[in-house]
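Next up: just one chain, as structure tokens, the form predicted on its own.
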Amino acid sequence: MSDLLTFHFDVDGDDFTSAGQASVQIKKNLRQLGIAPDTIRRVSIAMYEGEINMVIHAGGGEADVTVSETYIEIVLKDQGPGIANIEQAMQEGFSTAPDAIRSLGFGAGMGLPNMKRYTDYMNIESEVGVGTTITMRVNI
């Protein structure tokens, strides 16, 4: 595998159904490259736990993942609210989601942190009223 793989998902706003069905996707094809499985289920928690998190905060996104040899990169984009406060947002169990979200077992304010365990690298774009970019990678 000499050339840089990628592939591209839109995440749907607001829809439970489909949310994880990019992270399910990306599983598959990581599979038929010959990805180790635990490199698959790092790339896979940390893209559904974004996923998610588009879908709870912002109404959908898009996410790009690129294959190379020796990583995998995952960016996630949206044009939600953004994160006023990047530093309180990675704290383990702080949550902005409703309580509508959280009744639906969502919203336990471990996005963000299971994002940063389960990669290599992680960074996080955020303001204000424009968006959203986190960049994350998994070393193969």
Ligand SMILES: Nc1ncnc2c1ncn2[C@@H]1O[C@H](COP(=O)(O)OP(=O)(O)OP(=O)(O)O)[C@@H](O)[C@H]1O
Given for the second form:
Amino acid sequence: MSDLLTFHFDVDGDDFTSAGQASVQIKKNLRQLGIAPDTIRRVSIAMYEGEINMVIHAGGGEADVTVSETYIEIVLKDQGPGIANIEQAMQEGFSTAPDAIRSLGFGAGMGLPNMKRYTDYMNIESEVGVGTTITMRVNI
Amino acid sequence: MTVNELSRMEDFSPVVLADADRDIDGVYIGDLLSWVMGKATSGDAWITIMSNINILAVASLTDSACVVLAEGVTLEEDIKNAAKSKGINVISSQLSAYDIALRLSQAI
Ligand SMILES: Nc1ncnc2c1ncn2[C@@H]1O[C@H](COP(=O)(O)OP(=O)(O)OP(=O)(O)O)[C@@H](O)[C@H]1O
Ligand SMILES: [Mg+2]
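Output the form predicted in complex with the ligand next; the form predicted on its own has already been displayed.
Following is the full complex, with the preceding chain placed first.
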């Protein structure tokens, strides 16, 4: 196995206006690596949805991206409230976003479904009161 | 049609032209950002009434050709500057999303 390229980001939970920065940065990095535009689009959108979720629902967290020869892996880890019912959270339209967040255009309950749709593999590990770790992979 | 050409059409005005030679080859209308993320495609003119900073990341990640602010919605100065530095085109119009889409449908 050849060298893996890794990127790490701390996702600030207080600053809603800068939310999404890690995903925009990853988009740039992948472009520099010469990754196909459609792959970049899928990775950066899936990561953005997860990043925004950490900011809105979990008070921030960490994002790690690994680029290998055959796939790009995104791991999003937070110490937020956790997701009690993952199956319900995965349904299109389910959202617990507060009104103030909805007025900004979030809260459609489409984030997790988009992450699933845009990636080739997605796993959610979550424990109430402990946090959530989401792993996604897009094949190259 | 290019973004520049759209910005010069009657009833449209440029807000930020950062990459104005981009071609518009489709339209998406929506204000719920995750819907837009899931549905807008590269090269779309994205018509919305949302004007907060998060629209810039959405426009960038979906690779929209431009954001078209409908119904006379405006951008705050710091958001305009951020759009400029991120290379995101923004156009505004007093028209409704429906009327903007009709114009675009004839023009592109
Ligand atoms: N990291 C997380 N920590 C805790 N809860 C989460 C997390 N991510 C998602 N959730 C829960 O899952 C629900 C569905 O998430 P999803 O991203 O699909 O929708 P949303 O964020 O509410 O709205 P949208 O993504 O459309 O703006 C959220 O409303 C929230 O209750
Ligand atoms: Mg979400």
